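Here you get one chain, nothing else, as structure tokens; it is the form predicted alone.
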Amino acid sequence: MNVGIDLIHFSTSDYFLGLDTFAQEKNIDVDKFYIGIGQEKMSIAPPDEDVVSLAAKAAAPILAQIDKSDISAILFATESGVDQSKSAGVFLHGLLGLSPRCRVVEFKHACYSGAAALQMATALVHMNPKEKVLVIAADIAKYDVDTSGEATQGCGAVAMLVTESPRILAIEPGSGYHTEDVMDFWRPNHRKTALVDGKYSTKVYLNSLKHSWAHFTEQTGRSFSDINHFCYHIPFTKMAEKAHHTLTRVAKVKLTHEQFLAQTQPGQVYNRIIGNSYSASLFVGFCSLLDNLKEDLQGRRVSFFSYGSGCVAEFFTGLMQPGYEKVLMTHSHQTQIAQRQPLSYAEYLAFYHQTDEAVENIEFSQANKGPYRLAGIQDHKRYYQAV
């Protein structure tokens, strides 16, 4: 029985900050971003946008194509959750009007949690083929102003419907994984923004890739040459290039420059202009591959490397299914990106500082142009609107 991704759709915010604008404000050569980290823009969430509204915008086009009462579980992955007790998925469940005959849980481990939720959903469907599981990976990457991480912010959500006989990708059995207790990136409970040791995190990322790959080859017997396209967790696109260089060295494979680009570049297009979306980043990259590669992917093997700081990592693969291109939502993805509104640095700062969720009562003015928004907080209770 094949199990995997039947439908996939992502969302991002209605605004972006260009790194040319950012570089000018900071008096930095823009090539530090365009070339140095491989980023051009970062999606910026307004105060009335959070992971729940982003998730609803990602999931709604999927639910419109099915009987939404068939959804048997929501697995919501995020590291920018909205409540320390209540799952963001329950807010989403209510906002989208899903059946009460549904289980909901939130997954957390930095950027790895999206891959974890996908694997758990796959296991649920293998146990009971009647299951239709909605996997959500949604995050808003936010760092302190005037820190090294500020230029790598972004936001996005990816919704995936996991079923038997999937129309897009069948997840293959067997994967390689690695866990190690390190402090390369973390966010204590009292902080709204993360702390990161950037150089150390890059080192741990690549080390985790080596270990996960070794375990993957042991578990599956597959080699580098068995894989056609490679998707990586992308905090910034240069990281994916470093990862693929590392993997080719470990696998003792020599690629031409053209082969290297063909295996990796289509999956970087969206991340370069959206920025980091933490748990969603890997799957935004997969959407980018699907939407931007002009070749037929039917029958090809795609690999996924998920890295979550702290750290947990996993390497797994899937096979592209016949007719996958008929159910892609490329137009929606590209329209969202094209219709974003540019921000000045001052406007970005106004968004950045306006959001204070620690207050007991707040009503947000409407900046979010999407179909769902965070309307306000009353007595510390969040409430949402379908616009």
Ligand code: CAA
Contents of the next structure:
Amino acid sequence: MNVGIDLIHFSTSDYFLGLDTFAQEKNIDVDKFYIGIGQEKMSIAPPDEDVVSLAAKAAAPILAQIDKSDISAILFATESGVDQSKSAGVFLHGLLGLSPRCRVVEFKHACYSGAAALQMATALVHMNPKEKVLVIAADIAKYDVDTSGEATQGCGAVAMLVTESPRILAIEPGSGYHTEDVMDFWRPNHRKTALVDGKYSTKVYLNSLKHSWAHFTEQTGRSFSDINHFCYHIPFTKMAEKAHHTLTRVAKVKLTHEQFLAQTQPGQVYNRIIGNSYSASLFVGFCSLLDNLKEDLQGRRVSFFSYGSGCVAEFFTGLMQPGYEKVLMTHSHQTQIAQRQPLSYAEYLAFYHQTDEAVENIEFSQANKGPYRLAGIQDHKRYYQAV
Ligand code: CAA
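Based on the form predicted alone presented above, generate the structure block for the form predicted together with the named molecule.
Entire complex below, previous chain first.
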């Protein structure tokens, strides 16, 4: 039985900060961002946007195509959850009006949790093919102002419907994983922003890739040449380039410059202009590959490397299904990106600080253009609304 991604759709916010604007403000050569880290823009969430409204925006077009009462579980992966106790998925469940005959749970391990949720959903469907599981990976990446991480912020959510006989990608059994207790990026409970040992985090990422790859090849007997397309967790696109260089070195593969670009660029188009979206970024990269590679991918094998600081990593693969192109939501992805509004640095800071306030009572003025928004907080309870 094939199990995997039947439908996939992503969302991002209605605003962005250009790294040209950012570079000018900080008096830094813009090429440090355009070339050095490979980023051009960061999607910025206004105060009335959080992971729940982003998730609802990502999931709604999927639910519009199915009988939503069939959803038997929501697995919600996030680093930037909205409550220490209640799952963000339950807010989403209410907002989207899903059946009470549904279980909901939040997954956490930094940027790895989206891949974990996808694998768990796949296992649930293998156990009972009647299951239709909604996997959400949603994050708002936020670092302190004037830190090295500030240029690598961003936000986005990816919704994936996991079923038997999937129309887009069948997840293959066998994966390679690696866990190591390290402090490269973390966010203590009292903080809204992540702390990071930036250079160290890039080293641990690449080391985890080597270990996960070694485990993957042992588990599956597959080699580099068995894989047609490579998707990586993308905190910034230069990281994916470094990852692919590392993989080719470890696998002892020589690629021409053109082959290297062909294997990496289509999966980075969106990430370069959205920024980091933590748990979602690997799957934003997958959407980027599907929407931007103008070739027939049917029957091709795609690999996924997920890295979550702290750290947990996994390397796994899937096979593209016949007719997948008929169910892609490319137009929605591209329209959302194109319609974003640019922010000045001062406007970005205003959003940044208002979102940061610890409030028990607030009604947000509307900046989020919908279709769902965080309307306010009353007595510490969050209220959402359809726009
Ligand atoms: N023109 C061209 N290139 C330039 C340049 C210029 N004018 N100026 C600098 N560069 C290059 C540098 O040579 C460097 O290239 P290499 O990495 O190939 O050496 C690159 O631009 C970055 O420059 P710096 O190293 O000086 O940049 P920095 O000190 O500001 O830090 C960073 C970069 C550590 C990645 C920082 O952005 C950061 O801390 N980011 C957050 C953490 C992160 O994303 N880590 C990734 C791995 S962890 C992970 O993946 C989980 C997650 O999502 C957080």
